[in-house]
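Consider the single chain below, provided in structure tokens and representing the form predicted alone.
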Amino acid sequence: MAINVREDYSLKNLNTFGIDVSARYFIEVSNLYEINQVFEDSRFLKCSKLILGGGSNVLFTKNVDGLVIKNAIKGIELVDEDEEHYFVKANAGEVWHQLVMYCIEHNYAGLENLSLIPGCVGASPMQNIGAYGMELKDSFKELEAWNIKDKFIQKFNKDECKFGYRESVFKRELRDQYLITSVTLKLNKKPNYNINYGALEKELEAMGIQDLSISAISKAVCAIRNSKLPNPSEIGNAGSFFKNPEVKRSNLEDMKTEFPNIVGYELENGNFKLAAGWLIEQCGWKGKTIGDAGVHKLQALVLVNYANARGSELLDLSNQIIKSVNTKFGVELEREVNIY
């Protein structure tokens, strides 16, 4: 069956800043034997591709002036189960907060923490997704890739996708050779509960839980992102746009002497890892707006599109941000968004 290609298709309704920006060709695969099409094709063998999921953690400032491919290839299944745990695959297309709501459907624990992180599965572990002291790395088994240089299956261990904060090989020395189909999670049959995060611990106890349960926790997780967070389908924003800078001790206590409120948390490295939104509210930029782009009123780390910003304004305004974020700490904040 031919597969359908369509040109300069809008990608405003897929990319969740809501970007009005086109696709010279765009075409939706839903499983192994379209994508070997598309690749197969001999019309965009010299085009660029871009693999799009959710549209969560991309900004675009212009046309793509090549290939979009939509990654819906769709199912969850449970494909093993030891005394301690079960193996739970997922494909690339199916939205991450309604695996991680299937899973505490079925009391597989281990993702409760990470409830409504916006995106798919498949940029989960390009961007190892992480929230309330837990990372997509810390339930990780494996995951299966189009090869796309070679046409094939590959699959990935923990060690090989190198794993770090808010990055992988996938969005570094890998970036653009594959198309990621699948992710099988390593889930825990006896709960490890993990709510030393301040905000998770204070929202559990005024939800007056006494008998912790994943349920519990991700009903507490949503709770505070639904009160900190926007929600892309009312007002345009990709969540946290900047990374939480990491800096070394010596840094800190300098900075501590200037600015005594700064928070630092230690990593196992020995550095310390800053609130990026503290650093740009004390910049003055939290609730600032500039035409239709926007710092969010209640969260310094989300840039929003009120109505019609272009990318290249929201690129402006983070550019910006980062300056002045520099000028005043000392410290480079690195955008967690994709730019196209």
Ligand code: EPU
Given for the second form:
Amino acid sequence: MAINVREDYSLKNLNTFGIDVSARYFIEVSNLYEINQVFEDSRFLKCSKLILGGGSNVLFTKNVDGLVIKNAIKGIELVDEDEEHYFVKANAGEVWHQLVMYCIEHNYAGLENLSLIPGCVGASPMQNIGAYGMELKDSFKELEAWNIKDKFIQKFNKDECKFGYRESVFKRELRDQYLITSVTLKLNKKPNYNINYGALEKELEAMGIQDLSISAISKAVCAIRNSKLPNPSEIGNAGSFFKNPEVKRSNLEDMKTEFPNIVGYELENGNFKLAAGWLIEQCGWKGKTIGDAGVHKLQALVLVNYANARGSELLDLSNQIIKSVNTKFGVELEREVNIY
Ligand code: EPU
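To test you: the structure above is the form predicted alone. What is the structure of the form predicted together with the named molecule?
Zooming out: every chain and molecule, the one shown earlier first.
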């Protein structure tokens, strides 16, 4: 069957910021056969290609003068188990939160802290999604990806993905060279609860939870997220716009003399991660708007599109924030969101 190619296709409903740009060509792929067809198609051999999942970590600043491929390969399957683990393979086009819910229903433990993160399964390893003390890499076994240049499916194990804080090889060295088709997770038969994150512990207490379970943790995570992160279906946003910056202990100590309330968490390497939300708030940005672009009123790390902001306006706003944080604290914020 011929693939359905759309021209000058609006991406407004395909990015959670709700930015109104269009793609010169747009194709949705649902299986490997279609992927192969797209990459063999003579019309697209020379044009730039952008792979889109849930569109929850991108900011479009202009129309895309090339081909946008929406990865919509569906399916979740238990592929193996051993004494302690279940191995679940999820295809890239599945909605991340639905995979989390599937695992909770089947009592496969490990993803509960990552409840309600917007986006698709295929994008989850790109930036090693994380929240409330857990990251994708903690439950990751392997992934399969289409090698765009050589046209075959390649497997990557955990080491090969080079996961870091909101980082992977697919965001760096191998950027735009692969289309992730599936992710296999290694989940626990016996849950290994992680409720060290202060807000999570407090929420579970407030919910009056007596017997901890993966379902209770998931509910608590959803409640926290709903209370401070804007719902992309109501207000355009892409979650945290910046990463939390890492500084040396000596830097933090210097900063503490001037800013005794600065929020920092010690890392395994002895450095400290600063709460970028706090830094941005201290610079007076929380709740500010410039036109339709703004800084969320409950979480300063999240930039929002209240209606019809352009991507370039949000980018400008982010540059102003980076500048003022640098001036006040001498710390350079790095964007987490991918800019196109
Ligand atoms: N804070 C402020 N003002 C703000 C926001 C935060 O002072 O406007 C301070 C508070 O002291 C708070 C601390 O920062 O205790 C940490 O805030 P929060 O718990 O909201 O977490 P975060 O560090 O701002 C990170 C992730 C989120 C993730 C949460 C929970 C990054 C870039 N962001 O945010 O991930 O949900 O932790 O684990 O690491 C995302 O990546 O899109 C995302 C939402």
